[in-house]
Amino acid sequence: MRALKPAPPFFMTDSLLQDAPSAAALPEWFTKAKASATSAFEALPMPTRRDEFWRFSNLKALDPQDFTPARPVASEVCEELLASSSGIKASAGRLVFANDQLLARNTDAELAKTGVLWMPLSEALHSHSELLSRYFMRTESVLGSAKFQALHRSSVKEGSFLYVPKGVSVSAPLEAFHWLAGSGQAVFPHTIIVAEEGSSVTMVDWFKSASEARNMACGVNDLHVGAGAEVRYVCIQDWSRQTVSLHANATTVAERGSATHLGLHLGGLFSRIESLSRLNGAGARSDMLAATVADSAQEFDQRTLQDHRSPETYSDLLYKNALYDQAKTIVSGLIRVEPQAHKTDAFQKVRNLILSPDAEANSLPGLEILADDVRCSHGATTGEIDAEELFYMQSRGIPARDAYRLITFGFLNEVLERFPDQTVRERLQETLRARLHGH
């Protein structure tokens, strides 16, 4: 693999719905699709709570005039960024964002050779734009954050472009990290994943700040799943305590393809997570995972959607939330089975673990099914540690912060046992060890 060496800094300007290079470097296409979208976000209302989709949520975080574009960091601070991007250590690709710009790649000399394409999103307008025009931004928003995804299209300037052609397996994860430094500053990540018929590919976007800082991330991934292949895509969230999040997932699978969804959810102050999966094939699956660590005054707003509109198609959804402090966590779920989606697998679990008596969980799990032949099923419970577990292990002299630290990390580990990549799953377990260390 080549080093990693900074690149040069992108021309950034002062208002949030501008362009970051120059209108006349960019495709038509994209941006055509800047302007309309700034039109929509000035058009569209602001959500509140009696929107459907915003019950429970708090929306006063949630104002983007607060926050200007983010500006080119420093170089020093791009050496400390780049030194503190460690990852997956066997991994087929890094790309490191700061602030929407490019700080440095490091690519596998081999996988290029097989037509893979990996490049930041920047560099795909230019040299594959007719490609990335057909699958940018192609799902509608459906969730609730119509005007967020209208402001995240009208000021998009970087992001990751993974392209895999038909029937090639990448074996080892490709991962990016996406920086935020600095104060009350914006940034925009956006992830297209294309993989073609019969591919394979694991990909890890790590989501983190220089500082603890107040900030705004207005982030959208896009994961196209062709007939017979499988993605397997991991979002870990872990934005400093001021920063307000918003990240919005569009899943869409072929035929006999399979999507592995999964967010580890540790930072921010407010996170709305959206995450919509569509299953467009005879044979589609798709896993939907999250683990969340709640605590302070942090609050995660998590909404999802199965979409089923072909026959024999199979989802899964597991959500877990442990929840500290005075923490909230909100996940709102539907799975929808289209009148042709017959024989239909899908399951939609939530659980909660709630260590404080301040701490606040909601969960509302609900089905819509308009086929015959169906099995579909929904759960969700609130609980706290079960205190004979906890007296079990304290009898064989484990402290009882230990004790409650390792409860914890068995309930969330559950869902990062879902995961089919050994070499991420453990990296996660890492990273979700050192989160619950301090409790």
Contents of the next structure:
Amino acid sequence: MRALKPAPPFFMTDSLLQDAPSAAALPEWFTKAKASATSAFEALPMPTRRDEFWRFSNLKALDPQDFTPARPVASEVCEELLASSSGIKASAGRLVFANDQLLARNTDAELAKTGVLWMPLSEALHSHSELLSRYFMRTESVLGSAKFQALHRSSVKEGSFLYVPKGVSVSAPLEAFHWLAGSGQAVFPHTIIVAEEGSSVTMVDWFKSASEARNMACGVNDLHVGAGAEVRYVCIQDWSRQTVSLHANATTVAERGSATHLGLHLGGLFSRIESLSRLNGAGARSDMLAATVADSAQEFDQRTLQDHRSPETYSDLLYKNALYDQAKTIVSGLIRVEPQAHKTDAFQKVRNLILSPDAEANSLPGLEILADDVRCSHGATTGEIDAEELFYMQSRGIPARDAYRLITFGFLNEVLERFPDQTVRERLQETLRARLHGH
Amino acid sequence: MSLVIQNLHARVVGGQEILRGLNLEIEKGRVHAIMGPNGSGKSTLSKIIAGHPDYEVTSGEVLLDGTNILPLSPDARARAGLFLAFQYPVEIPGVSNANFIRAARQARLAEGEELDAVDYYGELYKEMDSLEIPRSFTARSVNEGFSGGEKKRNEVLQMAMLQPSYAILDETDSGLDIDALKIVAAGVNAQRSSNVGMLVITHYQRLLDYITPDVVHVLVGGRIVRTAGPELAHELESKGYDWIREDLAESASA
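Please could you give me the other form, the form predicted together with the partner chain, since above is the form predicted alone?
Let us now look at the entire complex, which starts with that chain.
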């Protein structure tokens, strides 16, 4: 009997790729903006704690002069990083970068047929320059990091470009890995998602370090959600505990569109995370979620803006921080409702769980309501493990330390539970469980 | 083999004495009931045995099969074989019921030993089915959004999954309608065996129509003042608690 022919592989195989195209071939709009960003970066002053958007921040960690643009990673290290790039079990496509260089890519063969574009930024700059130019860093920095966004704009060379055409629904998530290797180096990861009218997509970004060395990451996300489109995005920030990280996210949502942005913040020494949701069209919705585990001397400085520019828009922010040791978190969240954005619902909830007497959680909510007919609420609470929850668990035989960890997991899991994609949710839960292990 | 409470004195930490020399022996295989008026110390007794940090024992012992458990942490007491079904089960947001019970089971295994997930779920589903708890409750956060009856059934489920040697059921009937009470009582009765001693704490005789005790005690003023067979519960139901108080007053003055 003749053996059955094996099915063709679902994915193209991972491979180490050659160098990206040379800078000389970059489109003019890109190089022009790069030049002006370089001058802007030099001209803009370093922020100080006197700046409204940098209140309570620890700016000592933040001097970009201490870092040089990341150099390519040796090929044997690349092999290791590729082997460690384990994310979602069934993704529709994957991009793996190390030090802003593409290591591997694959795309579900079926996905390509739908017209979905999924490629490294370096390639999109050549093959889809005009399309990219319409969306690339079009949202100005409004949360304090103009200088660092200029640095990103001036230095960015790699990232993920995801374009979903009108009406196309991508069921399996896409994912990208950004590795940071070496020491004293800086990377500038970029993620740009454009979801056209009525489309739907889920993407996961992993940010990880090859070693414990001190490095810097200065990343930007552009999420463009078209009319009636749905974008679900997760960022898992798991840099080494010595990494200085700045990440700015800008989500814009057109009418009836819906965005979910979830940050699982685990790594870094100092992390500045800015997230803007701009609700541009009537009926637009944005869910802004973050779960943060902060221990040792980690600091997470989170600044958000829910920017309602159209009527009947909806935003819901839930940021939770679990703090151990001498860790510090800041959540400064502003809700702004423009005069025309009547019948807006805007909610903001910050919850801090303090697990050490030396930890420090700062919550700075703000409202700027210029419309009349709106429903807004914001609230921040800071508390410790509930004694009755602890006793209940112990009364079942669970040792106090395990009970603490389980209750802390539950506290943060309430954020993860809000993410609509089950595969991703389970992977996030697994990652969170691993992060809490040992506490 | 029994759970013996010897001359137990206890109080709210730094506060008022609640138990004033309580003596009780619960043998394996038997069901004891404690009844008593409000404020007699019934619910406090269960919390003190389980090791609630709000209370402190000033003298006396609680011996579980001969070992004094009072020096142990609440979790060590549970692993030694004690179980408390709470009057007000606690909600734990974000922790699924299945993971919670699994963690409790895992805590009973030796270091490095892993629970068999397939066996565990098989057993969990079987117990849930017999308590008429929908399977969807495995994924729900512990007790969060559960009705009163669902919470109490969940307590009985945990008891079934943890197989204690001694179980204290604190006002398991409170907040239940008659249908829920029947399901909960059937779940408890299913677990009656020669391997477990039970202490059922209740204000009303109603629960004891469904869980028939072997012995009934009356707790007043932090002490057991009467011990008799199940007929004592009926007597209390018809006459209330005042006659006991009057009896006590008489014997004190005599």
